[in-house]
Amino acid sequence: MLGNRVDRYSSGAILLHWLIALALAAVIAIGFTMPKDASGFQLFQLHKSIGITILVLTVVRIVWRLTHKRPDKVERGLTGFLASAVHVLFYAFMLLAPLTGWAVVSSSELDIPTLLYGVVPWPHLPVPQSLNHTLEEAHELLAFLGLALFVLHVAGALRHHFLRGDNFIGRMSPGASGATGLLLGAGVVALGGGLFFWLGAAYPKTDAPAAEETVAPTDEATDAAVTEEAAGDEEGSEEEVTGDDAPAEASEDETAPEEEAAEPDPEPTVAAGPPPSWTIQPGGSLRFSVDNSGTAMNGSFGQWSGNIAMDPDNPSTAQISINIQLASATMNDATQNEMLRGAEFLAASANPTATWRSSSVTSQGGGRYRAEGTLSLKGVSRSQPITFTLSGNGNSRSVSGQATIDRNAFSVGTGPNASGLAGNVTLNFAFDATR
């Protein structure tokens, strides 16, 4: 080295260095800020993906280092030894941190598949569950070690470049002057710091009481729904009692009931014709939501169909059936989709279709209806009511409705992955239909 002239690393080494630096800044920031509950699921998947990327890039970097000539050391003695030690420890960290993270996922009780960036399947390591806690602690300690090494590495480079004036950063800079390297370094620090503070604000840490308060409204909403439904049933019961008692009070002689019973002949006339059929139009939605330890997990079904025969003015003759393709379930995350369709949840391969068929439909007034029916899911059939509203008139109607489904009754969510899920799943649907 003479003046500002420096022996530079090869282009491949420079590219790998800055790619790994950017990935490290992101993965460390995400690792320290991502929530440990369901709200951090997507960040957790991204953290895994970036970690495996760092592992692959580090292996490539080591191979490149062994097969390409490096610049001579610029400093010897104790400081030179310490600089080399930091480099060696950094390489160890970049290998061990992703490997321990991979092992943590592989040994977890929760069998969560890994899809790199939601696309590339990544296998699990054959690690026993008994090592999971130890591996988690090791991975966390390595994260702190990596953060310390990151700071030491940057401090050492700045010391050489500015205090010694040897244009040290130019060795690993796309531009020989080092200016580009300084800008890239500033960008790496800005990325890590920006992610850390942004994610920290977006996902604030909460204690246990706060989490319970978050869940509480869900329970109150459920109780309110049950109370409202019970009130509706009581109103229906009062109507039935009134209808039964009225003839008894009017029957002062034995012939009156027979005469009154013979009069309502128009009802068979109304029910004689079949109810009109309706065609479900494209563009409808069938969505579901379930609470997971205070976080709403939302998804939808992309493929479903139905047969509807119903006279809105005479709903007692209605015949409704809905078929849902379980493999079309999505939560807009490839890993969650795979889990959702698996045996622990919907078992879409073994039971591809869920079916709901009505047994009776009654009007609640104001365009609102309640339908009793049977839901068949995963080989189990259970009574399942739904409520819905019709709007519009003539040959075109808009339909919107809701159902609350007990997932445990159908063995949906049977393993540790469902330990935080609420028992009730809310189903919402909306579509247009033409006569």
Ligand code: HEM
The other form holds:
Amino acid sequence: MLGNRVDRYSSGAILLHWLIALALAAVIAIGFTMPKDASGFQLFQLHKSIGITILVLTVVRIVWRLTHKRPDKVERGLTGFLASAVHVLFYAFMLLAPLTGWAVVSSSELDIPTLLYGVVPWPHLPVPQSLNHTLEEAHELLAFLGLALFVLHVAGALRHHFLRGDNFIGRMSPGASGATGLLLGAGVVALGGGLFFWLGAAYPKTDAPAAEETVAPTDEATDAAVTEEAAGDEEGSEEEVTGDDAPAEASEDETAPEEEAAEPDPEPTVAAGPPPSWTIQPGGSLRFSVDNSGTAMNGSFGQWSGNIAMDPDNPSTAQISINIQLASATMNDATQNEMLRGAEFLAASANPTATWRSSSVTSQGGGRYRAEGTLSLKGVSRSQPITFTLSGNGNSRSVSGQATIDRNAFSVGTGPNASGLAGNVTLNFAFDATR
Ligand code: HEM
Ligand code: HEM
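Alright, leaving the form predicted alone aside, put up the form predicted together with this ligand.
Let us now look at the entire complex, which starts with that chain.
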């Protein structure tokens, strides 16, 4: 009876049934294991991509269901009713789970764009931010509902198939035999379970509270490392310059703000005369790196420029300014770039340029210099030292240097997306300059 065509679902229905089942296994496993901070960014994008795919496939499936004859029901009575109820709830779940997920993303204050599979831009729904939390709860609850339906559905199918020995699963199998269906069912479980344990091991911090708890120690550890580095640097340099430069630096520090206030566009007025100007040669780099829960996240700025007037032998007269086009910040992929340039991080459209202007430059010996200055970024201006080394001589120099920026002071990375990010961002630059 079950072997003939009428008693089986149409091939389109069977294809959609198993595609969606496999996709659901993956999306749920990823959903529960993806870290809810920036380190889970790629998994989040994958979760959203598969989730939207499920939504689209479900719409196709419902249209298919309404336009194609399904085989007659074989279960009657209470179990028949239960089976149908599970099917109806499954359809509701397959629509509502992705819709609530989509609404969560749309109502998030982080405003993270969705780029399906890194390629297709997906719009936001018009949902108010105030609903975000409720939607998150609903989305999670629906996932558990889906799991419960899955257990009931599979238990029912297996019961029917094995207790009645009527090849029931053959109704929903690619081949007429139920074996392929059983194999696909096992595949669904293996995919979901495998992904869950594999990702769970790869990303041990699965839920938000755990992630928050670990942020502080990670941050502290990184801060400690950076402080140690800085202390190490200073120790080294102090040996060379103590007594000489330290007081000079302090007094210059004091005069620097006055100078800026009194003369917004100061010309060098020091007896040593105007320092020579240097032209930054193409091919330089300006990179940044930040620790994200133990992994370094790296990126760079493609567009930046600067004006440098400095006599390497008499750095106290130096005037340096650097302009960085924030929209040229790049990381791994288009979505990450968009997030980086977006409101939560660099806010490139509101304040397109970050500038750094030197106030005093002091030699630390051996071609090393320390420059005090002001960094203006995202509407905040704050003192920001940098250190750099000059090599070469005559009319050409190679410059390489570093700055450690406290991103929180500039409100770069404010939401939960940045919760795994260390507070300090290391900036490294290298370029050649000619006179
Ligand atoms: C059938 C489709 C989907 C299922 C079964 C599903 C399932 C899940 C699960 C199990 C979680 C983890 C819940 C938690 O740990 O709190 C989750 C989280 C999440 N999902 Fe989905 N998801 C689906 C589709 C989507 C779609 C289409 C989007 C967005 C376009 C999305 C966005 C999210 C977001 C933003 C979170 C994190 C919520 C939070 O911060 O707690 N999901 N999803
Ligand atoms: C998350 C995974 C799954 C979902 C969302 C799902 C959903 C559904 C839905 C909605 C139907 C009803 C089709 C209709 O009449 O319109 C159905 C039928 C069916 N499913 Fe699944 N299913 C899943 C996994 C499985 C697995 C793992 C098996 C086998 C072990 C299975 C076996 C069947 C069978 C045999 C039918 C036909 C039932 C009948 O003829 O009354 N399904 N499934």
